[in-house]
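In the block that follows, a single chain appears as structure tokens, in the form predicted on its own.
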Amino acid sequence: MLSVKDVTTFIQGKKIIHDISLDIKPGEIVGLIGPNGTGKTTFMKTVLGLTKFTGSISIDKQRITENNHQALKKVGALIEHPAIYPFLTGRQNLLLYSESNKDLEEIISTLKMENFIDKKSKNYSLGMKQKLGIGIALLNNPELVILDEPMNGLDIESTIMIRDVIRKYANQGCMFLISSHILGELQKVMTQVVLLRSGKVILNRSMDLLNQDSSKKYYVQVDKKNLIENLLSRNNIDYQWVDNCLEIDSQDVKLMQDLIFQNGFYLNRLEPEKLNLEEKVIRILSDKEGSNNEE
């Protein structure tokens, strides 16, 4: 397990990361998201022992420090740009890090790199370089993989493939910490979301819980519209009509259901508002901003 406790990171004497704590368990895919400049890449570098920090970081209870990277032997990473030697072929780049020829060949096949893996990497497209960088991160059966914008430069087919590869390794027990601005893709794979703002964690929640508690409105289809409108108005329940449905705040849903059933009416449909990840993030950031302004 990756364990991060009360970690604060300093860059040139300036505090960039503020008291972050989180755990990642085997098989979990944690999405690290937030506005530009909020500290996502810095936090990833901190986990890799590349920055000055206070607090503690450990993998399987083995501490990571600026001077001790022993715990990182089973960690793969792609941060900012693939670390590739341009005058070597893709295969030669992989051989620099590989401990098993069988594993190397499997990664070449899994990432569908056969057509270019024996060409000089200086001639690779951005997507080819990205695949090779991900391949290097996945070498040697890592326990933890850290990926910074892994979908950068990939076409749709390659993006779907990388998504499937991440799921495959997670199913085998690998932990993932992934940062991406392509929230729609990240939403399809991650099991937990960590939202940063100004170097602070403002949300750390499983995707299951986030999907449950992020709906603030419900949509309701009913019979006898006029009678139900009067019933809701008499009980001071706010509503509006949207596409032939009543739109009601989640805090009023239970009272609305009780009133409708007590008065012999029926619901034809009751459905929570469905938001994609981007909409949820915008709402959470807006709510937090509002709370700060009130304080």
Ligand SMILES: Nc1ncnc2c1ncn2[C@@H]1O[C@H](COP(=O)(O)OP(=O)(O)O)[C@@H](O)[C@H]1O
Contents of the next structure:
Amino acid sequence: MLSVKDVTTFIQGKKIIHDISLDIKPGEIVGLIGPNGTGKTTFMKTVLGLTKFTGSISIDKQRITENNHQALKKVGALIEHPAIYPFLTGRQNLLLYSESNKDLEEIISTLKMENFIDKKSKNYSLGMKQKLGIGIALLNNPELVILDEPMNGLDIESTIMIRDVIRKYANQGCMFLISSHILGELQKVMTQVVLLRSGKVILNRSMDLLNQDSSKKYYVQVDKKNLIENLLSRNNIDYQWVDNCLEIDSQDVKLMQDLIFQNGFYLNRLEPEKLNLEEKVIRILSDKEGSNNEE
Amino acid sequence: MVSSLNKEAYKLVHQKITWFAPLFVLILMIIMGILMNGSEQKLLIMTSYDSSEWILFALVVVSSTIFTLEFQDNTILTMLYKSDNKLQVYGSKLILVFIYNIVLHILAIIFTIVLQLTPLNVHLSWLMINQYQQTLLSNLLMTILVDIVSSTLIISIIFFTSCIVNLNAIVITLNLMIVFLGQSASSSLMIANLKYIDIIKWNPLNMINLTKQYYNYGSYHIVSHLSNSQLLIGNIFYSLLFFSLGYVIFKKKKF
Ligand SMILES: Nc1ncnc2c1ncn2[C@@H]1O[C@H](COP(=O)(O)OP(=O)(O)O)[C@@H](O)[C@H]1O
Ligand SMILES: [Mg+2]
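Switch from the form predicted on its own to the form predicted in complex with the named molecule and give that structure.
Full complex below, order starting with the chain above.
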């Protein structure tokens, strides 16, 4: 388990990471999402023991510091650009860090790199370099893999493939910390979303929780419009018509259902408003802001 | 540490420049042999066909590449998180360049022995007494040994500058200037400030005279104002100083 507690990172006297705490358990895929310049890369470097920081970072209770990388033995990472020696072939780049030939061959075939792996890597396209960089991060059966914007430069097919590879490793118990400046990019793969703004975590929630119904509005289709309007008005339920449907707030749904049945009417259809991930997140954040202001 | 050293060695042997450098040294040794044919035979052998200059040239290119190549493609990040600490990264590079330096010098001895057998040379006996009342063979070996010390100073300056400037071309240019213009800069400085010469003669650029002074004491002692052993001590002192300064900068550096 990766455990990050109250981590603050200063770079050249400037506070870049503010008091970040987060845990990753085996099999979890954490998406670190935030606009450019918000500190995703800096946070990842901090976890890799590459910066000075306050707070604590540990993997399975073993502390990571700038001068002690013992706990990083089972960590693989791709930070910013793939770390590739251009004068070596792809295979030689992997060999440099590989501890097992079987594992190396498996990575080459899982990432479908067979047709270019023996060519000099200086001639690789951006996508090939990216795959090789991910391959280096996956070497030696890591417990934690850190991928900084791994989908950069990848076409749709490769993106889908990388997602499958990440899931495969996660299913075997590997932890992932993956960054992106696009929320939707990791939607299909992450199990937890951590939103970062100006070096602070503004949201940390499991995807399961996010996928649960957070709708505030319901759409209702009914037959006897006028009678129902009358009924709702008398009971002080706010409503409005949207495309022949009644739109009402979620807190009123129960009351409305009771009223309609008691009066012998029927509901043709009742369904929650559908939100995509971004809309959900925006709603949660604006709710938070609202409740903060009330305090 | 062993694994870091292995990785460094793997990278070094897979770069073309590593193999071109000794070839370049050999070619220039041959050219030197042709140009000097018939004259100064003993000196030519003692200086292994003036190989020290060409070895320095090769060393500047290879060892500055060894550092700066890591900064160009972000590979330094992988190196750093995969190794226990920065000293391991710095140390393994240092040891590797040191070994490479020794290998180049051993090759220079071998090339000299081979070239001695070709028509480039009037055949001389290895056992004839030459400078310092020693045989020609010991003269050659001693010059090589002394040159290993003085090229280590250059390596330390290269490490130091590589940690300040990350751009290969700048590091190479800067160090070639130090290697080829440093001595004259130092002697101009001393001539211009005769009053302070006892202090200025200890400047690091003056130490670069070591090899030349060893095989040509008469001409170089009056330039360096230091004895052979003073130069030797100076070389070792400044090498340690620049290696340490380079490490301090490397340790403080943000990646
Ligand atoms: N080496 C550095 N020197 C100075 N400032 C830096 C350095 N690295 C990052 N920063 C600053 O830290 C902030 C976060 O950068 P970064 O972690 O790269 O963000 P992200 O990866 O989210 O785009 C930025 O404002 C950037 O200017
Ligand atoms: Mg970044």
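Numbering follows the first chain given and starts at 1. Between two forms, the rigid core is defined as the largest C-alpha subset superposing within 1.5 Å. Since this is a predicted model, take the numbers as computed values, not measurements.
For residue 162, a C-alpha deviation below 2 angstroms is recorded between these two forms after rigid-core alignment.
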